[in-house]
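Next up: just one chain, as structure tokens, the form predicted alone.
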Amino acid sequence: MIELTNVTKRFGATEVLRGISLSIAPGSALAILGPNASGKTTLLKCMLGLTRPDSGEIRINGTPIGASAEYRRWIGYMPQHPHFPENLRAAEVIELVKQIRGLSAPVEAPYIEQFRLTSELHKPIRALSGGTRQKLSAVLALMSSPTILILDEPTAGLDPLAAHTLKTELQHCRQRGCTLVLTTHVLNDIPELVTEVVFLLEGRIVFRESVPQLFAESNSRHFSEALVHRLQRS
């Protein structure tokens, strides 16, 4: 269970996130949508601890975020943008990643196959393109088999084949139960995805709504045809 309650942060005079409450119950799965800094990303960040909201409580599994980091064992997360220790190897990273969760078993084996790593494991972080980093933080994410997944932007700058391999993972930890919730401007990905969709805009939640209920309300068989129909209706 992940529970927000009134939370607000402001960078300077922006202010970001407006009252937030939000309830995301176990094996859900939720997209969070809005235009470019509607507070998407810095929501997906409080959550996982990595920013700090100026007010308002975040609660993960019933743990306050910031009374413990033991939460965190829970979660595997997929930034938008990847950054990792360039000196190092990408068989290196994984090691790092694997040390500080307490994984011992080759857990990342099957994710390297499926990505099609194998070749990239042994050169260095600045060798990697964009995509490859992609590759890279989706099998730090998933091998650890966590019960909650935060994705922000998952499939940009990944190739179709890597795109469609991140989508079938994703529902196979749907399946187990994995609590999803993600950003994304592909819309198509979101009925493959997701079950509801919450909206942002100016760091407010203006709706929060299930697919299947915007498809019957649009009469679309699109979901940016039906996501239009629902904001024309706010």
Given for the second form:
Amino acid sequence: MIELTNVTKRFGATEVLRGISLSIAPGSALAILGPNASGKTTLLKCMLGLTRPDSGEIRINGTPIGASAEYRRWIGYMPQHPHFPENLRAAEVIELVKQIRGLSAPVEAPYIEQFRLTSELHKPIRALSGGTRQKLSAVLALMSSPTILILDEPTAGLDPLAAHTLKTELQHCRQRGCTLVLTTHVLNDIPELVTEVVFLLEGRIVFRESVPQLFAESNSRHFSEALVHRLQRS
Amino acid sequence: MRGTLWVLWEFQLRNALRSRWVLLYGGGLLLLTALLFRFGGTAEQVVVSLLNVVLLLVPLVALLYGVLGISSAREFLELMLAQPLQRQELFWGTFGGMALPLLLLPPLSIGIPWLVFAGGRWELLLTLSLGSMVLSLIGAAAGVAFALRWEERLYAIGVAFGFWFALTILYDGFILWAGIALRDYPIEHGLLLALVLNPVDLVRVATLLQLDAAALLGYTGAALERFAGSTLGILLAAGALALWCVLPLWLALRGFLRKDF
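Next up, the form predicted in complex with its partner chain in place of the form predicted alone?
The next block holds the full complex; its first chain is the one shown before.
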């Protein structure tokens, strides 16, 4: 369970989050949508403790997130722009995260195979393409079998095959009861990945609605049209 | 299972030791020391020449290394902070792994040719090594603090350059001007204060006090020697340098703990 109560965040004169209250039930799948600079990434970073809210409270499975870093053991995270130390190899980065999380079994092996990363594992990171780094980021997020996945633009930069693989893996995670929170600008991905949508504008929640309801209200088969229809009503 | 700090150190160390810049820095210093011994003469003469290199080059390299180490790893630090790691743990793991090769390279690069060519005067090697390690630590910590304070990489590099320029060039000009313009006034205590405020000058004076090279001490070194004598002067300089090590490290840690990534 992820609970945000009246979360605000300001960067200088810009108020990025304005009193966000949100409750995400275990096992649900939610997309946070909105235009650029609407506060989506900041909201995800607040959930992870990367950015500290100015006020309000965030609890994950009942634990206030400021108290300890242990709650992150339940979370897998894919950042928007994955960067790794250039002189190391993908296998070393995987090993680092495994050691930090106390994982000893080859938990990464099935994901490496799924994302066809085997031949890239021992190349220096600087030799890897952006898409390959994104696949590595996906492996790091998925390999610890987290109960919560927080993904910032997960399919950006992935080739269609890798994007399909990732979506399939995310569906498997959901079947296991994993909570999924993501942001994306690829609206076609939304109906495949999530059941609910939160729309942010200038740091405020404009609406929260289920995907089937959005389709039903708009009588459209395309998610983008359904979204525009809903926004026109707001 | 090994401790998290050790895991982070090992990882950062491996990354640093594969960096071409680190190898170039270490190799360059080693070659320079060997050439100075080959053509420069005695250990004392080599120390005086190397001292200038250490005072100018080491803080600059450390500052830039600190700034670039953090600003180029920002997204990776985000990923690390999304792991079950305390911020303090991540800071010491990252900084320790980054700074260790920087701290060890000058003593090694100077020490190996020293072992081959000098074969004695170990106290001079120790002073120079400790001085270079202290300047590396202060520079790296200050660089990290700048990179955490100013997200724009070029701006942080500019601030680091300004800091280095103030400590190494402007400071000397100021002391020279003060020594000439205020020569009719009792400025000795002011010079001592100026010395304590500059770690680069502290290393210079502490090393030269070991050499008994009075002519090279300059205004601040002469003031310290007159005030405290050689031995106490070295101890005072060492104490001030210890404080200098703590200050930028504390600023960097505070910046890291408060940083919104």
